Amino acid sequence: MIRLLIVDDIASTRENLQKLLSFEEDVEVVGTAGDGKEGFDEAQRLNPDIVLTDVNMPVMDGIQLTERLTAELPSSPVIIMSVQGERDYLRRAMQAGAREYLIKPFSHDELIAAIRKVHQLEQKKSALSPKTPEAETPRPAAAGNVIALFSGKGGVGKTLLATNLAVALANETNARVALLDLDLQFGDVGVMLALNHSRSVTDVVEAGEGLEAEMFNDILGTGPGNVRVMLAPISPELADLITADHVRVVLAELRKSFDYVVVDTATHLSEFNLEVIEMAQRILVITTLTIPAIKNAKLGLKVLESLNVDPNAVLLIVNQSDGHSDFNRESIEQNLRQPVAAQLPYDAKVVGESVTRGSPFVTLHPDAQISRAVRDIVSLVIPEQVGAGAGDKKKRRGLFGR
């Protein structure tokens, strides 16, 4: 049974929630409270599995209650309810230690799913935490190669290439491959792979310091070729909960378990992108045969140079290559002062079918020219190590004046 404490200053809301949850065989409401102080006292007395609390309450509000419970009664995780759906409320709730945030009005299914999800996470944490020092097995040092795909402009096919490259890597090398979607506000990796998976990088934030290997594995979805995928948040406002420290932890954990970690970055130079660049062995700069894309590729390459990135770590990839374009390989290389490592042909039919079906074209049409081009890129990213990290942290701080 999941023992639940309800805290809300409106009596009718408490009664309605009790009635709603009475139909669930695995949930028992063990107590109720009308304000945060009373809720804290009841939580100490009852030690519930979950505390379900409103935000706006007298005496002590839901955020303050969450902070106290997180600090003094961590065995009773908090789910916050609020009519406020603004980003600031969500951020404050998660910073206080809330495990879930439900925006009123929510459905019965949403409530039950949140309760069971939080309870399941807590059970896994409890099962994994009681370890003696003698029983702990040291984890191996980080060894997986990070391959970052970067572009200063959207619409150049970066995510499409990231998903197909990850699957091709797995198929061609039989290596363990992970794919990380760091386009935190509008990531499309899940769509490209038709991945029906409810967990995302925000679950890493929720787990906090209690994150264990088994929990981390549960957060990853499984795509074609047994590629393990960490999805971007399901809603743009949740991106604000992710910090550079979270990205650093995620990458470190992925490198421990996988031979290759393919990272689809956002199209702006965020702190997250800088962290990835710093850890990457290969950085693929993606462009197309348009003036805006080439201009942004040039700016991106200059930034990488300013960051002291090893030039041998950078691969310039031209997507949607078309013989009818005003640009050719020679003119691009002359303009960007960077050799073109690979070109992907323009194939609207193959790409369109791939996107519509949510299946990589390297598996749908392995003999297509564009699929062969992706496999050529695989051969470029696997033969040699480019060093422990492509970037330089001191130079990075100097560039941004921090």
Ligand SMILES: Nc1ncnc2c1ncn2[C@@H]1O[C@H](COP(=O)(O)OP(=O)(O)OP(=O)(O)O)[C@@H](O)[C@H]1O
Contents of the next structure:
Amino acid sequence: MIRLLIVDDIASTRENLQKLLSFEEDVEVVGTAGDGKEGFDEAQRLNPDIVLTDVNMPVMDGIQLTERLTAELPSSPVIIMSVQGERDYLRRAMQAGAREYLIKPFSHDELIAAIRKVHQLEQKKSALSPKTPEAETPRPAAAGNVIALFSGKGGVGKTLLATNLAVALANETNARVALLDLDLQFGDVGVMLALNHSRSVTDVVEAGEGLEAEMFNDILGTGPGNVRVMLAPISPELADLITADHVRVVLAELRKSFDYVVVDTATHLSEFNLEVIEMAQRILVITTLTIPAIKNAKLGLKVLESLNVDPNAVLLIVNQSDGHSDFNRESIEQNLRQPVAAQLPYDAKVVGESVTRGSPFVTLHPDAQISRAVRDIVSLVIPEQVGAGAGDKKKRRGLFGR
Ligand SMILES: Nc1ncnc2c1ncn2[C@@H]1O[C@H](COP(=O)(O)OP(=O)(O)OP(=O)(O)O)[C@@H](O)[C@H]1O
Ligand SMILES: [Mg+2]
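Follow the form predicted alone with the form predicted together with the named molecule, if you could.
Everything in the complex follows now, all chains and molecules, and the chain you saw is the first one.
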């Protein structure tokens, strides 16, 4: 049962929402309030799973309410309802820590989907967040670094960056680099790298217990710069065969044999992604300068925070940073309370040619500004100790040593 508190100054809106939700078996409206102040008091008293609040209200508005709840009652996440065109509110709600935004008028389906989504996320988080102290100790900076790319919004350039970063890492550091495509349904790492390879993570599942190192090696394709690639299943329905356990095994195996494992992910908070977050030394959160992308980047960063991910492990990357937008680096940093680690410019020509030819731009146009930006990211993800350990690294021969 999802226990919900509704906060709105208009009585008929409260009633309508209550009626709308009365048909849902998994939602119970445990209380209502007519302004932010009353809403806060009720939230403290009832400790609801979710607070659904309007923005414009007397005494205390929805943004202030969100701020207070985020700070003082984080177990009651907030969904904000606002009228279209209140873009400034949306921005402020983001800063205040709201988890979801519903633009009025919204449908019953949108409402219930938002409630369930926020609730699910909250449950996943609470399942994972009571961390033992050792989980917070810094992870080893040596070989087997997992670099995971995430975004809260699709199409922001994760796969483009994952492929180019993997190849640039291999070229710049001479390290052994693996690239894992965990966009299990619609992975397109293979297409971006023009890989003609039929094996995929599905073969790991098929092999089951009998998986041997040599087989594992065969499952990996070989891309530019000798990057070894674990492809996503060739067809979306095959994705269902893969469990979080498989992901853990694959990642652990890759870590043993590679200096870096770059992981491209799908845009949603799945069990797989939580698995990857657990194992990653570096988490790259990618956003563009659009409002939905920034909003979802904010939510993504919040999840990482609640999972006790070391803030220093998180790198915020802005893609298409020179595009026309109301946002710039400063406003993003302010909104997301996270420094921008790197920016990739928009470059239709270089990127277009690279994607069409299935050849990373870092090798196709190494002098392009966007390629330089990727190399900057390489220098950010390489642990400082790498220089010292480099001799070592060359001598070490793993399963897939070249
Ligand atoms: N900096 C850029 N300059 C020009 N085009 C870009 C840039 N970044 C991304 N694109 C375009 O956007 C497309 C989508 O990028 P990409 O597939 O990497 O996004 P994604 O985040 O992996 O998407 P999905 O969520 O669907 O996996 C690219 O194929 C490319 O055409
Ligand atoms: Mg992608």
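If you're wondering where the values come from, they're calculated on a predicted model, not measured in any experiment. Residue numbers count along the first chain shown, from 1. If you superpose the two forms and keep the largest set of C-alpha atoms that fall within 1.5 Å, you have the rigid core.
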Once the core is aligned, please say if the CA of D259 is shifted by at least 2 angstroms between these two forms. no
Kindly check if the Cα atom of T363 is displaced 2 angstroms or more between these two forms relative to the superposed rigid core. no
Just checking, between these two forms and with the core aligned, does E42 shift 2 Å or more at the CA? yes
How many Å does the Cα of L73 travel between these two forms when the structures are matched on their rigid core? 57.8
